[in-house]
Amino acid sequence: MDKIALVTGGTRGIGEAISKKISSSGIKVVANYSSNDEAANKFSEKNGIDAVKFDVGDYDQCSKAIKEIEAKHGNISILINNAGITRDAALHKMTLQQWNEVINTNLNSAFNLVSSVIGNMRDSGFGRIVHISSVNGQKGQFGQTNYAATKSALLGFSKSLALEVASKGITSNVVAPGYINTEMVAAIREDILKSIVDTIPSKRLGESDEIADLVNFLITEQAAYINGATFSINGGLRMD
């Protein structure tokens, strides 16, 4: 049976690289997106990968979309929780809306999506789940109490999930990138970005393909004994 992979936030940045890498290995990929129809359509046409629009922070939308994807392509056996947003502000200035938007997209999405696919994974005896966290979830970052909280929470979510499903042939792992050369990072003011790069032992930003290569390995049969692990890929910015 052909494997079906769902990559959230899969049409741009790190998600785009992951979608393309998994697709190149012969797996059917469906890429989720939440906005920017033009970019999603260009991505789909260029790469031959279905792009499906729904809000990962909305449980009902997730449940409906996954049912439609599985009716069209078959059961999802690989889930990459990559979708994420930032709404930066120091906590004393952060609004409830800024907090809730990040919590819903970055963290509640993990429950919304995993709970919708885990039953079929358990029944089939195979599943690969990879959560994309962040170095800032490991070390914290000024102005990102909301973002760091969600990315840190994914580590505990993934480890607990791994304990529950390992005996069913399912793995749940985390990849925690550092600063990667994406549109999100490129939007950082030039002088601030330079000061960030100066703190990275490798003295450069990472590339999306480097993240995609690691994710692509974690979904293979060769990675079946890797479970509940967190992989830091940050140029030495944080070592633990």
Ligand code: NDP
The other form holds:
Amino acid sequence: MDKIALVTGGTRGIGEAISKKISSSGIKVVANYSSNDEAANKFSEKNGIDAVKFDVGDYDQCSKAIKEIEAKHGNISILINNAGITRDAALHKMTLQQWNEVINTNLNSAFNLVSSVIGNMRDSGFGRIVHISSVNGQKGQFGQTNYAATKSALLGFSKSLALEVASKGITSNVVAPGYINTEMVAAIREDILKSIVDTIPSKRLGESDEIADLVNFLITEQAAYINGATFSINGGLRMD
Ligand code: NDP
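Take the protein just shown as the form predicted on its own and give its structure as the form predicted together with this ligand.
Starting with the chain above, the whole complex follows.
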């Protein structure tokens, strides 16, 4: 049976690289996005990969979209939980809206998505789930109490899920990138970004393809014994 992969936030940045890499392995990929129709259409046309618009922070939208994807293509056996946002502010200046938007998109999405796909994965005896966390979830970052809280929460979520599903042929792993050359990082002020790069032992930003290569291995049959693990890809910025 053909494998179907859902990559959230799969039309831009790291997610785009993951969608393309998985698709080039011969797996049917559906890429999700939330609002940037222009980027999504361009991505779809260029790569021949379906793009589906829904908000990963909204439970009803996730469950409806996943039902529709599965009716059209077959059951999702690979989920890449990649969509994520930042709304940075020091805690004493952070609004409830900034807090809630990040919690919904980066963390509640894990429940919204996994709870919709896990039943069929359990029944079929195969599943691969990869959560994209962040080095800032591992070490903390000024101005990112909301973001870091969600990214470290994914580690606990993934390990607990792995314990529940390992006996069913399903793996749940985390990839924690450092600073990667995407629009999210381009939004950081130039002088601040330069000072960050100076602290990275590799003295450069990472590339989305470097994340995609690891994710593409974690979804293979050969990676069946890798479960509940966290992989840092950060140029040596933080060593575990
Ligand atoms: P980008 O901002 O470049 O792309 C984000 C993607 O996620 C877009 O496709 C966007 O859709 C989608 N998205 C955002 N919010 C939602 C939502 N509510 N529902 C569905 N889709 C959504 O991000 P990156 O590629 O930089 O980051 C990808 C992941 O990697 C994130 O989880 C991020 O936290 C993590 N990460 C990134 C690092 C970096 O240096 N870039 C470092 C460490 C972790 P649309 O196009 O419609 O806006």
